[in-house]
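What follows is a single chain, given as structure tokens, in the form predicted alone.
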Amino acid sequence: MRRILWFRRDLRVEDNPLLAQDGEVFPIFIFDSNILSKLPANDKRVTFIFNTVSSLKTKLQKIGLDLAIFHGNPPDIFKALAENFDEVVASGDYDSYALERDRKVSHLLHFNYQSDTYIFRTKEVLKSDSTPYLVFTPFYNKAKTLFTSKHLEIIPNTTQKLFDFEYNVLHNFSNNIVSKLDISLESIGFVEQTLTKEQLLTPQEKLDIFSTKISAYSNDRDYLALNATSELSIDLRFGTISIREVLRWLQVQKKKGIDTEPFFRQLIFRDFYAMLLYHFPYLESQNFRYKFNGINNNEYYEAFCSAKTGVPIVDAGLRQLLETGEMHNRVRMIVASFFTKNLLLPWQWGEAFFAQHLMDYDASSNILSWQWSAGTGVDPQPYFRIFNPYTQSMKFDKNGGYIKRYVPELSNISIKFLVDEVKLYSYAILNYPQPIVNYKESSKKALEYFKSLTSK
């Protein structure tokens, strides 16, 4: 059998199932320009993941295969390869655009779907009438449970044939033209960028610096200064690393005596929103319950976008997100909660501008974790509790350490004076904006208007 491999989210030689089948392959990546025309020149993502496939390229042709790399429209390829092949062989991803892409091209080739992204297939951990979970804690029981040694299994490689193809080229195809271009950035339009040392760490020396901080994770994820976080959330999102890679690291943790259980949680959490994603589509846009959309506020969203919110510790955020594509996950439930709360901003702005931004940009994760924040959406934090940003500085960031770092106009200002409202609306700080709503007044505001949405 003929089969076009086709690499996404699954950027690696190790641990691929699309490497464990036989016969003539073809494998690929597609620079999908659906995606790449609606970002900037200088979006970080597509400088790590024109790198990452670059690498992968080399790693095939190690062990006797290569890549063929295109741009362009994925159906309208399969169209022009379709008839030379027998099936496509890849990888699930659950959104709403994946999966009306994927349907077009299984209208052209048999497609073969590997589970291979998240630790359970879309229909593995449901409830006992076979619908899906609502809430995460039964959800997370129920995965324990379903959870064996077949979910550590190593995918070994096979003895594969590389199909016959011009493999040192761009093969561009653009309004019915296809071209072939240099293997570069700028022949898909964009320049390369700077990456941040932690992002160009292998999976595997995050693994090894995660494994002396992973004893404290549970106490220390939250605290900003800290660092005590995998940092392999790009790495999943792209694949560079099996997700059943990590699980057996984990393993391997938990029989030296390290509590393993608040890191696989989240591994767990992970999987809860990408099957929500899954099952209920509608979700990407539109409220799983009440009827809070927001209030349009420019003014607002303009300030928020341009870190210039003057609270700190979300200014501080969004300063990293600008600069670096990353935001620590504590941060990112503090700026949405503000986004949606206090500025009463429809959480679709939020989550539209933090998929501009993420490096890690997972559309189940973030979609339903600013629902989670507006309290619109499926096991939702009640609309009536809202993080105070100051509160959150004064216990995650105590010695403001983090807001300093990237709001660095207040690196010379004392960190009781950046976690008390009334002084930073008393006094001018050069170079830096008085907050644009008032804590106490805009949550007072919100409830208000929560409870008359709730009341209709």
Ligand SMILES: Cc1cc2nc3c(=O)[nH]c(=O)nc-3n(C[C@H](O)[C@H](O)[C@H](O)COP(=O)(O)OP(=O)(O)OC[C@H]3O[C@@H](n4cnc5c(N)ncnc54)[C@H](O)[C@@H]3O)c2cc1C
Contents of the next structure:
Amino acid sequence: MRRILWFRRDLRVEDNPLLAQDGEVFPIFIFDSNILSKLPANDKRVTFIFNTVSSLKTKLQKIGLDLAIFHGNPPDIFKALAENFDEVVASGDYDSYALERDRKVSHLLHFNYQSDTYIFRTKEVLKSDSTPYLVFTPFYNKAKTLFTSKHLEIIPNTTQKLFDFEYNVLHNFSNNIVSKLDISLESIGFVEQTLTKEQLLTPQEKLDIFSTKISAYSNDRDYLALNATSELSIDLRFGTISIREVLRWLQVQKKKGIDTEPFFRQLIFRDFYAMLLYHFPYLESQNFRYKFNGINNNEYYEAFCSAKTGVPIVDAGLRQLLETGEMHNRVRMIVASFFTKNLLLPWQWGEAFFAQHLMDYDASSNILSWQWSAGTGVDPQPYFRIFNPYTQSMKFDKNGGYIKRYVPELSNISIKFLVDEVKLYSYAILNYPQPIVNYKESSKKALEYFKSLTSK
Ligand SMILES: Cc1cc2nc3c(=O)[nH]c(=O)nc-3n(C[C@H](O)[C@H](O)[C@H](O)COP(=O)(O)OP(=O)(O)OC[C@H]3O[C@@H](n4cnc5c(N)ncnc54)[C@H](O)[C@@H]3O)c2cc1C
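And the form predicted together with the ligand, for comparison with the form predicted alone?
Zooming out: every chain and molecule, the one shown earlier first.
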């Protein structure tokens, strides 16, 4: 059997089902031009992916294999390769673009799908009538009853023979012309970006750090100064660690007497959202409930995208995102609520903005979280719940350290002003705008708008 091993969201050599396939193998990675052509040359994620792919290539060489690197439209590349192979092996990727791409490839070559990205298979956690869960808590309860040692198993590597190929160049497919280029970021049209110290940590280093924090995870995770979360989302996104390895690590913590349930619950959230998008692909752009479509307002949208809304915690979150590609979960919730409720902008615009900048961007988590915030999704927060950005910052950024770190114009302003809208309006801050909307008035307007639509 001759197999193409297509690495996508599983960029590692340990505990990887692709490396458990025997026979003659051809490990490949494709820099997908359909995706990359929409990104600016300074996209940080491409630097992260390029570094990770280079390191994967080295690790594969150490076990007697290699990685062929392509750039182009995946179906075109498979058209050129298919006749030499019996099948392509790849792990699941469930957004609509990925499913359509895989469908096209499956017409060219037998597609052997492996379950690797999530804890459960797409149809493993279903209601008793075999339909998907629409509410998280019952999904979570069912998931717990189905969770067994099989979800923790290590997938061992097997002995594989490497397919003979030119591995030391980048194979570029463009308009039916194939060229051989240097393996470099420049060859695919990108410029190397500086990543933060945390983004350069390996997943194992992150787990070591997190083992000193996990016992306080439930209490501390929302406090912005504490850095109390695992920072693993980017690794889970690109599969630089297997979800099973995270779960095995969690078992070790549990055996030490630590309450691991709050963290496990978040991992199940990730599965829940992925399963929802798999079963209801239309959620990518359409509401599950209510016709809240938002109101187009370019002035608000521009203020938001340039992190100049005049609301300190919102601007701090947006500047963290623009500077580092990251944003704390609590701030993502505050920002998304402000966007969809106080600015009444379409959630799809906010989702697209996050998609453009988040290092850990994952279609299912991002789309379903935005729909949750907008009150339009499956199992949403009630539409009448609107986060108050001022009381949120008072609670979770008590000393204003987060705001001041990312919005230097506010570094000398007393925290009392930053969490009080009336004071912000009454006092001109040098180089910093006043809030573009008044929280109380815009919340009232949002409630009236939502009410008028739900009663129709
Ligand atoms: C509007 C909005 C957009 C979001 N977009 C994304 C996204 O594109 N990609 C993404 O991975 N997460 C997204 N999240 C979820 C969450 O914010 C991040 O997973 C989390 O901040 C990552 O930090 P961490 O790894 O330190 O998380 P931890 O708190 O350490 O959690 C561990 C893991 O559990 C998963 N997880 C945690 N919280 C959630 C959640 N609410 N929903 C789904 N999975 C979760 C992640 O894989 C995370 O790495 C979004 C949340 C909101 C409110």
